[in-house]
Amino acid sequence: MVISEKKPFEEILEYLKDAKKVVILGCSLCATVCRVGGEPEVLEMKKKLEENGKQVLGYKILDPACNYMQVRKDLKGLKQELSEADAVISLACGDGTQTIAKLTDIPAYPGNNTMFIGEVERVGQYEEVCLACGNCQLGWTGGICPVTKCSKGLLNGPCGGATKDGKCEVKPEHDCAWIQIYEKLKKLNKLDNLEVIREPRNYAINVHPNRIDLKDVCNKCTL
């Protein structure tokens, strides 16, 4: 899931310093789970903007904000409001905000900061688990990502700097990822995985912006 947090309201007001009429858009998926872009947060933003002299012409929870075709369809229901508005405030993640910006002719400002791809441990608690590096290593690590979980991102660990209680020397509050990997592989009877020297990460496959077209993928499969 994409984890986001609210931007400081003062930063949003600065975006809107020249805007009087505003439309607010949330997102039904990740931002709703993170409690930064669901209906309660959209209504809260509406109230705060109105208290600061802005006119909120309309709002909608997009389902979801990162789906180009769906957002285009959803925004048709706000066609009149968007034609009169000076700006849009997006309470989606950065992906959703860019989709909204692509489909509107007025400025679309982010109301959230996108933090990371993470796991929901429980309501309100999230942990980063994936850097979207483009070359997943989980197949030989027992499902624990060394790229994300190791502070140094090592593929051939451990570094030797872990403390006696199994903590990371870089971030002492974190458990050493490589001790976790060792313990998990031991449990799976796969410790021999650690005897293989891994090639350095190929950063060329992670040049941005990335794009996948499933038609191209299918064509390659038939060759």
Given for the second form:
Amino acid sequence: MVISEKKPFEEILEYLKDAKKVVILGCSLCATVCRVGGEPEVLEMKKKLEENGKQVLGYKILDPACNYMQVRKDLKGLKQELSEADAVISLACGDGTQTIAKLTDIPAYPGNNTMFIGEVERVGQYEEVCLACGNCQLGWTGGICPVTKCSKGLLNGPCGGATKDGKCEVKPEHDCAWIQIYEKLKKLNKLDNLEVIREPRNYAINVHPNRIDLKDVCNKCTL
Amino acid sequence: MSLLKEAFEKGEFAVTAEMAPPKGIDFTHLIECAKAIKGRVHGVNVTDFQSATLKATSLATCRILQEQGLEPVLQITGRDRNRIAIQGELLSAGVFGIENVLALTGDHTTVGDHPGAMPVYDLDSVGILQAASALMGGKDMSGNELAGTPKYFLGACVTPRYDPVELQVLKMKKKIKAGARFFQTQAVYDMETLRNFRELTKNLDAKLMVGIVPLKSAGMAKYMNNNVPGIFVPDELIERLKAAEDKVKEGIKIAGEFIKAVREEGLCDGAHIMAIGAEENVPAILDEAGL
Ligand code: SF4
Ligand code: SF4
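Right, the form predicted on its own is done, so what does the form predicted in complex with its partner chain look like?
Below: every chain and molecule of the assembly, starting with the one above.
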């Protein structure tokens, strides 16, 4: 899931300093789970903006904000409001905000900071797990990501710095990813994996922005 | 050939001293220290933006030391340079005839004096060794031919007091596969840790240099125990320092005695002394060690 956090309200007000009339858009999926873009947050944003002298012409929870066709459809229902508004506030992730921006002719401002791809440990607790590096290493690491979870992103084993209780030297509140990988591989009886030299990562595959078109991948595809 | 390599090959107990480049361009103190240890060590090991703090570069400092007639060991980390810059730095070392290279992953930028800087880690210590080995084979990492082939004597670091220590040994094996011929340890103060480590690594084909950081006070020892990963100073040494009138002298004595004991028991093939700004004390440590 894409994990987002609320932006400081003052930053949002700064974006809106020349705008009077706004439309607020949330997202039904990740941003709702993260409690930054669901109905309660959209209504809270509406209230705060109104308290600050803005006029909220309309709002909607997009379902979801990162689906271009869906957003295009959903925004049709807000055609009138959007034609009158000076700005849109997006309470989706960065992806959703970009989709909204693509489909609107007025400025679309982010109301959230997109933090990471993470796991929902429980409501309100999220852990960063994947940097979308484009060349997944989990196959030999026992399912623990060194690219994300080792502070140095090391692929060949640990630095010498882990603390006595197995914490990362860079972030003492984090477990050292490499000690975790070691423990897991030991359990799986796969410690041999740690003797193989891992070649430096190929950053040529990380030329952004990436695109995937399943039609190019599979000619039987009916997409 | 590298003096250091030659010493190992002859079965001599090799000694290197670590030096940090100055912050700024005044090399006076460094040159004084270099003069003080000249002739006493096989190599001077120069840190690469140690603790992620900005200094003059390791390469420039190695050159200055070379001019003073010492043999430098170039430290190079993966933190600040990508593979193009690292290979460029290695080639530049080659141009200057600097053969000893110590490959390190490097402390994270967040612990240094520019915490907002981008950490690179394009290559880890293993990758740096692979890069250097490739260059020695006349090609860069991408397989392009070089005009003139450098020669290196490659080393790396290891932390013997680590839990689980097997993880350090596994990585050490990779470093050897990637070209490391000698290892410096994190500072060690007790024989037991070294005995265990020697036993665990006795079949590995590489030389081991014990890391020595002379203690300057009981407070420093306690601080390191609590804050520096992989370092353990036994209580009896802390007591000795407490009782001593001249703590620095006592620290020198402790360091010298330790090197002597390690050498006598054959636990290491050399010692790497990290005096942290007090390199002028290195000769006294070596005197104490009988070297
Ligand atoms: S290696 Fe880690 S960052 Fe890369 S794709 Fe796999 S989980 Fe994501
Ligand atoms: S302590 Fe572990 S997680 Fe932290 S940087 Fe070193 S290897 Fe990576």
